[in-house]
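Listed next as structure tokens is one chain, alone, in the form predicted on its own.
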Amino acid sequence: MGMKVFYFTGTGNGLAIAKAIGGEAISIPQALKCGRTRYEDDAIGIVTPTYAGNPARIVVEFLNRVDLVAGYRFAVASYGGGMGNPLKPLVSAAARKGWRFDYTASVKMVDNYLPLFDADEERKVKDQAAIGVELKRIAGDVAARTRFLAHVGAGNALYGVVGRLAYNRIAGPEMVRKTFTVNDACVSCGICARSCPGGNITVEEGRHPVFGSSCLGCYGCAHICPHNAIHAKGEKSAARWRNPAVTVKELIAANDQR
């Protein structure tokens, strides 16, 4: 049975899913820039980060553009510290295109969000043996068609409405342009530019990164920078963070929009 996994990450924890799920991994940002608006398959999933306690904006933008035609439709979502109901936009999403989600799940994995996490604590506290038992539960369960959906509580319920509200304020056009410094130890290398899901960096020869207003919130380009010369004002530490599933080429090639 062929099955197709839509991905958005920043910094691999999506990918990282979608891989561990199996099936044809597609970049959610890549699918965007090529038009299509239908795709089908035996069975379709959704993957995608949690910003405060919401899904990442251009996930919901791609299912509001797309047909998903399948016999079996999954979404799972990756959260680092509150869950929020990170669901719940792609559950409507898919309403408003007159079909349901057969299987949802969420999995809690380091989160990058610079502000509020230091990444070295992160790797002591979140156990990726632990985290790859959970994804092979969520695999087993695709694999078998299970269909269940995730339940969320009251509170968590409460914090995807107001996270929604701080989302849009982390990856507006005006705050991203106070939340990004480039440091003298930039090369002019390009790489955020070309990971940069919203194509929001531009990197002239000689030049640091200069910021647009198409930040999608996504921290990558200050985790992939080999130089860790991308800094986030009032950032935890210096430490910085990749799933050591995915390569620094995939993560390129997932998001680059040039």
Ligand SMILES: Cc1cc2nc3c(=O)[nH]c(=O)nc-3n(C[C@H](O)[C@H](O)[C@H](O)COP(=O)(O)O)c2cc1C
Contents of the next structure:
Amino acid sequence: MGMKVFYFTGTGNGLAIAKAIGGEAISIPQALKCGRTRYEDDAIGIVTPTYAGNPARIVVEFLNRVDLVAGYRFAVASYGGGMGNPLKPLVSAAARKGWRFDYTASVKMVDNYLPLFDADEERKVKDQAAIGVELKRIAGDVAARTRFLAHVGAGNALYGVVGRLAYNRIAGPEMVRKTFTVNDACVSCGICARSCPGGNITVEEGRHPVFGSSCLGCYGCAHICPHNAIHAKGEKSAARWRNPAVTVKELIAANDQR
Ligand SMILES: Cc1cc2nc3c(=O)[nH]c(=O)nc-3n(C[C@H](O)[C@H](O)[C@H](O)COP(=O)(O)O)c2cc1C
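Just the form predicted on its own so far, so send over the form predicted together with the named molecule.
All chains and molecules follow, beginning with the one already shown.
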């Protein structure tokens, strides 16, 4: 027995959190794919990014699908700019299953939402050493089995409600068609397809990637492309982000659905 940390990540922030907390890091897309419906351990954690002030939908789906049996259960949301209320739908999903989180926290990291944030600027303003200290604090809380639920102010709560209404347009399955373009720098390497947690990208030899309608909104494809060939409409810059604590190989292992 020990600790399991279930995470979802597009650009590595979520896996960096799981690694910092320790225990066994388990990818939520892969856990859903394997179909197991019950996990038991001393401690179990959930890590999600924030999309439109809410948790990634696949994380809520995972909580709805599985029974998590543990003496200590926690959730951590990463976010970049305006947090919203990403923990609330996780708390509600747990309540529907008849249990409560013992600990929740949110941590501000590099914002990977290309239409609003320049990744190079983000690198400058988000001090990785300070984020590391924050992650250590959370890891310490979890190790000490601290019971504490993060407080959410009225403004963030409101953003969470409004964001839920806008979620589909920002991170929903059809968003990809209006958002991403592929330019001629593409060499059909297929890394986008291999790292897509929605299994939403196919690349045939010598052709550009084709996007389907199961996008999870993570922006991972645009950030991971080694040729910088995938661009979001109206993006702030062509700069891209991958959390330095996470390798391309790890992102592929976490998200490959083929
Ligand atoms: C489609 C999309 C929507 C986002 N919406 C928000 C948001 O509403 N508020 C926020 O603070 N960050 C938002 N972000 C930023 C991510 O939550 C943040 O960069 C997160 O740490 C990414 O985690 P990952 O590297 O594990 O994928 C958004 C990112 C994407 C791709």
